[in-house]
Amino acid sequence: MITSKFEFRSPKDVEEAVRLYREFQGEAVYLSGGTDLVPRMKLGLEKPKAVIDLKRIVPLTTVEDQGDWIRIGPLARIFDLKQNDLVGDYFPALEASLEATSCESLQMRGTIGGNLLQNSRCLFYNQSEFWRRSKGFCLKMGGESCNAVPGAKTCFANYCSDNAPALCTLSAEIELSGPDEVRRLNLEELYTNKADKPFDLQPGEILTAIFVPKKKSIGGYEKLRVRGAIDYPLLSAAFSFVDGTGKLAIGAVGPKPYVVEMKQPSHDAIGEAVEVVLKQVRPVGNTVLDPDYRKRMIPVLAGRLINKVMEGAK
């Protein structure tokens, strides 16, 4: 598959990148590692007039200890991050999610920012343009209804980031730089809860930093997938225990990670947290696994992960 024609730009700083975005009147995309964007362009899901490559912007690639926070540049490669001592010492849930992301060859290319901002996925959406035209465009492509749930006026695509659930359990914050302002918000505020447009991003905004509180934690990450590598999660669970409080995040079964706080990770507390998630998720037949099976696996994956983490701490 071949992409549509586009112009290529490689700015030296964030300000130049934003200016270029405005120059192309919003018909441009930002490129980090490209492991999500390039396949989307080949499928015709993105047809930008310009691709703005951010890799020359050095501050977006670094990891810094800022005292109370660890600042992670969004262009830090996943392979490098999983070997970073700060990540390993403080954030085991994030480290585990990095290890579980795709395979090593793609980890050497993919970035954590790209993993966070990857678009939601669906078997009826991530197909060639010929296939999609034959089927008829869905809501996410500007059609009138969902193809996974015929007649539905809601998009059911899944947000399949491996790293986002782990970062949510660590109370991460992000910095966004755009044409009009620089804003900092909790990672959970990034999500709209709408699968067709999953992120609350203003036109031209760039993810310029990820901030994680510098606090020792215990935690982990597990995912359900068909193959042992490469595959996107069909269900994921992340858990971190920090300062006497636990956080559970369930991903890949909706438009965002579902995050629940747990004061104590007891058997009853795990059950209550899972019930909160189960009331929110609505898996449908838009992956290679049965939706009922994916939903039934939520308490299994969550319970197994939390028990493993807490037993390891003992």
Contents of the next structure:
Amino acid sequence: MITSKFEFRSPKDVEEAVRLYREFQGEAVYLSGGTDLVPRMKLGLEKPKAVIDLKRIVPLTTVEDQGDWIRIGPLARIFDLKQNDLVGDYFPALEASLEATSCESLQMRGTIGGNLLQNSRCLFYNQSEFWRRSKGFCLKMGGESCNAVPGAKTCFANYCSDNAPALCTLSAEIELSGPDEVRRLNLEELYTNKADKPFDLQPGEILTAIFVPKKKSIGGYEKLRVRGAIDYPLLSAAFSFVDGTGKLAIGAVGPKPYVVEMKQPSHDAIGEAVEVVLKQVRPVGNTVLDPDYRKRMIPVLAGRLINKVMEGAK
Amino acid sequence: MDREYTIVGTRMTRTDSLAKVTGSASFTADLKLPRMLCAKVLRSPHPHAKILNIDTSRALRLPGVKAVVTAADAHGVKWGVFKYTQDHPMIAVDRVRYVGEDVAGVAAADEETALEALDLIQVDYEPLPAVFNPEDAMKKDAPLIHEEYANNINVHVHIEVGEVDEAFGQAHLVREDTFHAAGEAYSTLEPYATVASYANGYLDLWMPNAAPHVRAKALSNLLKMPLNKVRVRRINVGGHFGSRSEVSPGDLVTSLLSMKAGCPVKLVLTREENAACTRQVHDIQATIKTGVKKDGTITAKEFRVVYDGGAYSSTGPIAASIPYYVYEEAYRFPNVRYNGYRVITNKGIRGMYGAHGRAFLCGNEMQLDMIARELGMDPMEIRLKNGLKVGEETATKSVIISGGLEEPIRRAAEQANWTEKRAGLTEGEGIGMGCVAVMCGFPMGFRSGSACYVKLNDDGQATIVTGICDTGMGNESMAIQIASEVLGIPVEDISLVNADTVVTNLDPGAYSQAASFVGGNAVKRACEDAKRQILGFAATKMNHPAEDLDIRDRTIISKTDPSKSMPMRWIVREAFFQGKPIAATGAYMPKVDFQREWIKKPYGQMAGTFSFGCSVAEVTVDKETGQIRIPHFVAAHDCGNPINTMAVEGQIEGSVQQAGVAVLTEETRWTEGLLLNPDLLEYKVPLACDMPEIEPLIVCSNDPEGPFGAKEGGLTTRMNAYSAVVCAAHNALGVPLNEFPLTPDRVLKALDAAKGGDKS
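Go ahead and give the structure of the form predicted in complex with the partner chain, now that the form predicted on its own is out.
So here's everything in the complex, that chain up top.
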């Protein structure tokens, strides 16, 4: 498979990158590690006129201790980040999610920002142009209705970032730099809750920083997958316990991580938190395991994870 | 084993390994010929439709396009392995029957132009009702996909031996179960590719293939060209597993394009095309009924097996028979009725698989465990009781000449501590055993045999010329090793010329496990003939009886008088002097019943010999998540005698991955004729981190017919590894498992179903 023709640009700073985006009148994409973008371009899901490579913008690649916050450059490689002492010392949930991301060779290519901004996935969507034309376009491709749930007017694609649920449990914030402004928001506010367009991003905006409160935490990450590596999560659970408060995030069963706070992770509190998530999620048959099974595993995965984390703290 | 041989049986680094691990080995997609064009194929977007019109004129006008072909350029010859299954035109004529079917081909100066040209070909279709599963396809009102197959039944294999109903009537215990296994993808690392080069009336071809002579004959028929003008040439092949056995639509398209353009043309399929548009593995549903005596002796078997055949016949009756045969080759049952139906559906084309018959084989094996449990027997004991022994006949009259099931079972059980482990299992742990026997070669008429030529060169080195084909398992290295052993010269003194239809003689190819048993035998015989000639000249030259002479390390030696020796090259040169250069021929035809036919007469000797195997898997099952892990796996394989011990072990280990672990992960998923996982991300081939600790065990039955006692190098493991895992999971869970692969959702469903009723 070959991509459609595009121009390739390597700006040296964020301002130049945004300027290039405007120069191509929005028909450009930003390239980070490329492990999500390049397959999408090969499948014809993206046909940009220009690819703007962010990898040469040095400040986007660094990790910095800012006192109250750890600032993570979104272009930091997953593989490098999982070996970073700050991450290991303060954010075990994030460290575990980095370790669980794909496989080491892809971790060396993929970046944390790219992992956060990966597009939502569906077996009926992540297919070649030939396939999609044969089947008829779905909602996410601009068609009339969903192909995974025929007739549905809602998109059910899954947001499969491993690192986003972990960062949500750590109350991470993000910085977005666009043509008009630089804004900072909670990571959870990034999501639209609509799978066909999962991110609330303005045209041309670049994820320029991830900020995580520098507080010691205990935590962990578990993912359901068929194989021991490479696979995207079919369900994921992240949990962090910081300053006497626990946060659980459930991923890969909808367009965003579902985040619930709990005071003390008692048996009942875990049950209530899971109940909150179960009321919001509607997994469908758009990935490789049965949707009812994936839903059934939410309390199992969450319960095991939280108990493991709390046991480990004793 | 005592060291009977110099090089046979050693752990030799395969002759092809260095090139492959360093990336210097060339495969079809790597070939570059002067003026070569790039081919692309226009494929059907419909699972079933009439073709009303094809207009290629706009594509032809596109600069850079050198040729466009459609069925109008072909000769109306349809492909099918047998005369009665010739139904596949390879380029659709007036109807398409699956998504991805070849409709037209384009050859252009580069890939982008070829792709652009595809968009310019206008095809008018009239969509037809389609059917996607065999049970629906067999219904009376189902759309008929081929006029000639009533109820869409492509082939019906019926085997009947003994008095089946009477035997069931007298049985102490009868059990009937139904099993279903999703189809699988071969997932060869090398995507399919063809290079065709037509010049001066001759067509040269390179493609991943398992039998160049069979491929050339098929193409000569399809192209209506004399066989001597269609030359299939040797090339490295990156995996086969059954997928490269038959001629591919891409071969025909590329050949026609090269003939039309007058240039070499290369077609390389994408990963998606490789999965959706080349043959893949049948979905199978098997209903198995077994009757036993009180002591566990199997007295009767009855089978109804339905194979989802996809849109065309392909290997038809073979695919619909092999699961049964590899079962009857392992176990004794005097009364049997087998009904195998291969049914046409509007899905991609299906073919043979190295691990063919998952639902059938592990269904049988798990059911045997259920029966053993009801009878209070150890699963090993019931297998030992019913396993075939040397001298016995299978139900359809094949004699077992070596091996038998007992030795592999005992060896595997001993290595795995079967009895102790079974006694000490804790919650969620299980141990299971899978057995099978596999034919080495089967009747293919005069193409069942192999012939080899040998010539000795002036420095005492040898060239061997054989049709043996290597699709990645090490057959080339095997042939060289056999020649080295016989001729008494090191491996590096041997040049191999193989798998080239103009140069080499007939060979059945790298399927039906014939390469070492049949092809290797021909190499051995040719080299023995050459050796006889050498020793004849040596006897005169050395004035010593030929019977007392031998060749060791490039030297003629006396077996009894160490003072007598002479460099072999002197003898070879002497032969040249006398105008009688050393040139020899050897051939081997397996002793099979050539009257045997897959449908009309499924009785008689199926193969020259059979290999036997037993796998033992240990599993742990998480009953809350349904996830299965395989910590330990023992595979005992009776290969007769290993030519290369390390290569056989490698085959066993690969087989554990492709079957034993794949039974937890691999399945093709569909949505109305479209493959949902035509890639290696969502089609779950097990990874290194998913693999168990493997102990391969080589059992040596020293086959009386095989070269140096050899049979085949590992297929029993590929066919029984998943039975072992399924039986182990059944052992751990104690509930029937009827749906494969054993993904965690299916495991929980089985547990839920058992809570509602049937506890086995």
